[in-house]
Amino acid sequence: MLELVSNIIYSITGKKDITLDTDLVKDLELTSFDIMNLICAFEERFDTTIPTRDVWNIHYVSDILEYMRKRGITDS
């Protein structure tokens, strides 16, 4: 799952090197209009809708992956 999410940030932003640890803001240095786009694309990917107020929460790769967890979506 860790390559899918590094796929789609790529696609986003064009930076690789993605770890569980990175911060979407101090390490990839995303905007707030970059991690919207980034949302809108897991929304398409994966079929569904992230609230803006679950999206507060995710600074990390970690965090992407963990609300992906919790929610029962899969990269399939």
Second form
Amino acid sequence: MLELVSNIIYSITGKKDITLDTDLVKDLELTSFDIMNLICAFEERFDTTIPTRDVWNIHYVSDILEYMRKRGITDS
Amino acid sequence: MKNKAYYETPDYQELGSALQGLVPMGDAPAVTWYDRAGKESSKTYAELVRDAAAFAAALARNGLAGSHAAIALDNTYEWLWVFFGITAAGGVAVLVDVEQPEDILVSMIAGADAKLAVLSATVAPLVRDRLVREGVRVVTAGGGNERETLESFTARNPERDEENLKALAAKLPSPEDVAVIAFTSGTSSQPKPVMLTQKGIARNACGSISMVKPTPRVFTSLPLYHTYGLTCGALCILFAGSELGICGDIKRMSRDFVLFDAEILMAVPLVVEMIYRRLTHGMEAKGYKRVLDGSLARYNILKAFGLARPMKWLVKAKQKGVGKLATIVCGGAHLAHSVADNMYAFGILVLEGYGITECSPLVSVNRLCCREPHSAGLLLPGYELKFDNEEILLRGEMLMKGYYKDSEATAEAFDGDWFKTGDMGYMSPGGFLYITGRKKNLIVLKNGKKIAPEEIESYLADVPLIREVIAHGAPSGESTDDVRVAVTIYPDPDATQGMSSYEVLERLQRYVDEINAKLPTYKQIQMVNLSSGEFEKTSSRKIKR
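Now show me the form predicted in complex with its partner chain, since the one above was the form predicted alone.
After this comes the whole thing, all chains and molecules, with the earlier chain placed first.
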């Protein structure tokens, strides 16, 4: 799953070397619009809706995976 | 470059007449938006007027005419419908950002004495019960399992459309009445509620048309709850009879404005930079980086001689990328000069302006016919301006009535009938305003969001390891205004005795992480620094910033 998430992040931001501990704002220096575009890409890829308010609690790549697990979002 | 004649504009003194003024537009498209799949939806002027008049009638039926009513909705058609319904009937619309944390949402709505709150389906479950306990009636728009929906509350009956509109025309609001309570980040820890009048909002929207004439299709990327988004980004466009494209979901803004194919885009600097990046990256990805760099270098040499013109091949690339877009009206924060300049090489003219919530909000803007690059433009008709030690002071009928229930803050903000903006600047010989800095302490992010450092400091005030803290903006990019939220902490020497700086920092970071989890992304503390001593104080023991 990490690879899939990394690929989505790469396709939107051009940022590589993503690990579970990567901080989206501090390490990848994403702006709020980059983050919005990223969520949009996740919504399209997994055919789901992610409320903007939920995004506040996502700081690390590991948070994305945890959020997806909790919401039952899988790559199927 | 001297100012030229103003464009023709309606001359509304209040929003009741403005709504009546939309009637002749009939079946012309008023508002257009896109769903997740990119499917377009539109409402006509006739529908907007009917829905607003039905909402006003519903307020009267429920004994809420003239009351304060809060709007906590995303950027939707419903937002505009409810806004016109409240204000055309002489009520006060309390404009709330739905992204605020729940506690602040409740305190904003209840604190502004709203008797009714129209909430989005996402926000309603989070705050409904608390608002009801505060005596606020809650209506929900946009789905969900809520008891009272916008449709059921409005209960529009087509047979009464005519009658509803006549009832509004018979009782127009007074121009001096308060129409809007909008929130600004003041220097206090809570956002300040600003009372704007019917006249202030209506005349500011009309004045905006006289400066920059809306084209037939205008897209706004701005939030409607913000006065810049409301007055300049929506009312001004609708009063001119143009078709307004709105962004229903900020996540899809970059897609939606291309789908709408607008000639004018209303934006903040971050959006302008995003478009610029999209244009340049698109060409670099096709292997044109060297040619692009060469073209922009030539363009900038010509610009130095006042000969800059859009470059044909870049204009073609622009048309492929963002369609007809020819003008961006940009405000809310400072835009990097290089971006504004280079956008013109692609055939996109960026017109920068200046405004503040307390001024309804537009104060000055560049015009297509008369502009000075990097200035904030010419003064809007109806405003007088003077400087006090470089601080910009304004006088005019569009100024706020004051801060709601805060006469002390209101008195502090005025010097007689002059409003003290807290911004510094100067005027060029041609009458163009230049902003040089901010007297206030606000941390202004590139997306136009403002953060009061006192608010961030208040979150950290109770952390036992901290003796003193100041929050500030720290540079985080290429331009000086590209900032992130940082805090500098003087740790409590007793509480941290025997600990290394690394340990102190690590423990502070844990507190900061907990605080960040409760804050919207843009307010999160992104940098923690330690101070080895106490901060310098003023005579009244306030920390010097």
